[in-house]
Amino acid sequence: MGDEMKIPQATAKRLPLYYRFINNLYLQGKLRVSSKELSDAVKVDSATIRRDFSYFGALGKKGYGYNVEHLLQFFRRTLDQDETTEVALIGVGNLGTAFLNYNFMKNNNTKIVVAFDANDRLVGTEIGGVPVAHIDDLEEKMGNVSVAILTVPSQEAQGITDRLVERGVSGILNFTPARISVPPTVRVHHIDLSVELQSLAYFLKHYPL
């Protein structure tokens, strides 16, 4: 991901949006796309898209747009789509079970390879093809996984986070309302579904499309 280190974080966050849309165009057999079409699809203005793409020298020709296949190859390289990122899921409740059944492989290269829970009825079973191990065996059964999804009760979040950090995890996707603390070497993305829903409702009300 050498290139991505040099680009602004805001641009890096938009890359998966672009990738998904361009991948769909490619699958439909489209050969090229204009920045306006991209803009309408991903809800980012054309000037921003052109600036984002200019960081990689992926400039379109005026009146021609961007070559879809060329962009797709570029995004695959930049987002490391050719390598699979292995993920651990901690907490096999309703949300955790949904993730295991979905398992991300339909549209990109992140894959949950192991899940952990304290429920003896689940331990030793497979959900969505993913083995469920006991939370006590976390350190032993994590393997080389560097990313974890946290779907545990809030009160468990920090203790498990400390164990994950100790085990060498570098990224955590936190679905618990708990605000976990980690050292500066670990990146955490917090996803609070109730906050996201409130935010959506607010925008619908105050900024109608």
Ligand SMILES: NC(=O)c1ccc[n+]([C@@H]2O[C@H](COP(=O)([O-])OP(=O)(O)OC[C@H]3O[C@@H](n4cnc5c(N)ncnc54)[C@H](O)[C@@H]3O)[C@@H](O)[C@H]2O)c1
The other form holds:
2 protein chains.
Amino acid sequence: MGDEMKIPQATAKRLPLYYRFINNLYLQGKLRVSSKELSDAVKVDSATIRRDFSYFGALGKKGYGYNVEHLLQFFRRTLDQDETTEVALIGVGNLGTAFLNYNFMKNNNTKIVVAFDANDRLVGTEIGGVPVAHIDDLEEKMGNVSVAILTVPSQEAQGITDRLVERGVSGILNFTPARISVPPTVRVHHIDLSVELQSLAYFLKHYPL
Amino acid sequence: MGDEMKIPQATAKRLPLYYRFINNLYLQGKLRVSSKELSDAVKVDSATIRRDFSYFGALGKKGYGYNVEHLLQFFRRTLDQDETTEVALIGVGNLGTAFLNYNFMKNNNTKIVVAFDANDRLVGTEIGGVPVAHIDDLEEKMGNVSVAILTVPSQEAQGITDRLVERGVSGILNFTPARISVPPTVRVHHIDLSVELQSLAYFLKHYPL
DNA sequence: CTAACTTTGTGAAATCCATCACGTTTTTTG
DNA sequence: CAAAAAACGTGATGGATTTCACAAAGTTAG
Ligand SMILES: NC(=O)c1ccc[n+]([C@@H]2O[C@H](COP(=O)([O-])OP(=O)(O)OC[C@H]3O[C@@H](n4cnc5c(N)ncnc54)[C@H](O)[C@@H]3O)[C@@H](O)[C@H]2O)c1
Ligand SMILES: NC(=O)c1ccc[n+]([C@@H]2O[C@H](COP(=O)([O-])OP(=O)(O)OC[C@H]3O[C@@H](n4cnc5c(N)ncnc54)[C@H](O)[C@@H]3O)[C@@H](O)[C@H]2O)c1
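Starting from the form predicted alone shown above, please give the structure in the form predicted together with this ligand.
Next comes the full complex, and the chain you just saw is listed first.
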């Protein structure tokens, strides 16, 4: 879809969060919501919420707030909730298995459709309803997924990444501590759990609240 | 330690990453490193690295770069690597079990020392060397850990959080989709995997690189 | 219908951060 | 030793994001 673009990245990152809470409100039967209420729920300043929403035009009504159903429909369209993004997971170990067992679809338009591992004992099984294939068959069996979750040992990360990129993957969620290299057309989001834990500890010691 | 403070938060978040790579270099026997080399490894602009380091004074030498050992010692002190931060994990399910089996200590000064769950079949067992206690015994058995990892179902998150806070926890790494409320003296880092996946998909569709 | 109240949408200001660009210092080479 | 090269540390700049604060518009109550 040719979009109007110009949504700040910081705003774009909050959209899925907004979507989830608006969906909750809808399921609870709430008809309207103010930026202040939403702020309490998602812990984002109410002015920031109004600013975020304003990039999409005037979604609310002064003195009233936002109509929950209208907002929900808007977000559903904007986040392409009707169109599922198919995802591949590489590395069915501790972390990979947890993800396979988790139903990301609950309030999400993404779905892991295939997993890969080098361990022959896993190949051929199904975990959380997702078939596990051998990493050697990556190119053959990954279909045309455009997003991959990387949960392999860190030494394997770059090699697998190169194959994924070669195969046309354009987004990678990388859980390994390795900082992988990709061409500029590929987007990588790092989630580095050790760093998160360590930086939390650092903040506690050095930034007393 | 009375600090000089004023390290930007963005810099503080990168420190553990720097530490890990500098440690690798040290183990590889490298004696010196430039901001450019470090930049290639951690994928952070070299000017940003120099700026980050400069907040701590002049750590490098012009025309030479940084002495690896000196840098490592500096970071070890700054990140309190010698002092282990003890962590409790609440919710030994898919995700919690993966964390318990992972040895965070590898290049990290944080350690999960106790876990809690409501499931009687788990209580009393040991996973990844960490004993699992009953959630009812939280107050009694958590010792004086100051950081907790939350991997319980989202409906339980707020209740457990209140107990943790009451018990003196000052940092929480929250993996549940719930946005928890805490007093201003407690720091919460949210890691919301669904949001990460969904926002990656959104970026791919709307922000082609 | 009016007055009081609520809440949006947005200029403007404030913050925070990343990057450029270069003077300076040190190393390296010849 | 002199010239060239390397690389730091940082002033300046610009961009992105957050937050303030308020007029305008709508709602609610009496
Ligand atoms: N488990 C955690 O809590 C945790 C925390 C932080 C970071 N990580 C990182 O996440 C990654 C996975 O961690 P884990 O604990 O699940 O490890 P794990 O060892 O349990 O799982 C790794 C899996 O990858 C498979 N594998 C190995 N080489 C492969 C290859 N070439 N192709 C395909 N599959 C291959 C292995 O068979 C195994 O099943 C690691 O990089 C780890 O550093 C994990
Ligand atoms: N697994 C994933 O990949 C994934 C991804 C995104 C988010 N999450 C979130 O992480 C959290 C945990 O996910 P999971 O897949 O590990 O769930 P899970 O159901 O496998 O594990 C939850 C664990 O918490 C325990 N528990 C329940 N109530 C408790 C209580 N009051 N006190 C202590 N323990 C209690 C359960 O016994 C269970 O062992 C959930 O909030 C989930 O939404 C998980």
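If you superpose the two forms and keep the largest set of C-alpha atoms that fall within 1.5 Å, you have the rigid core. Positions refer to the first chain, counted from 1. Only a predicted model underlies this, so the values are computations on that prediction, with no experimental measurement involved.
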- Q198 C-alpha relocation of at least 2 Å between the two forms, rigid core basis: yes
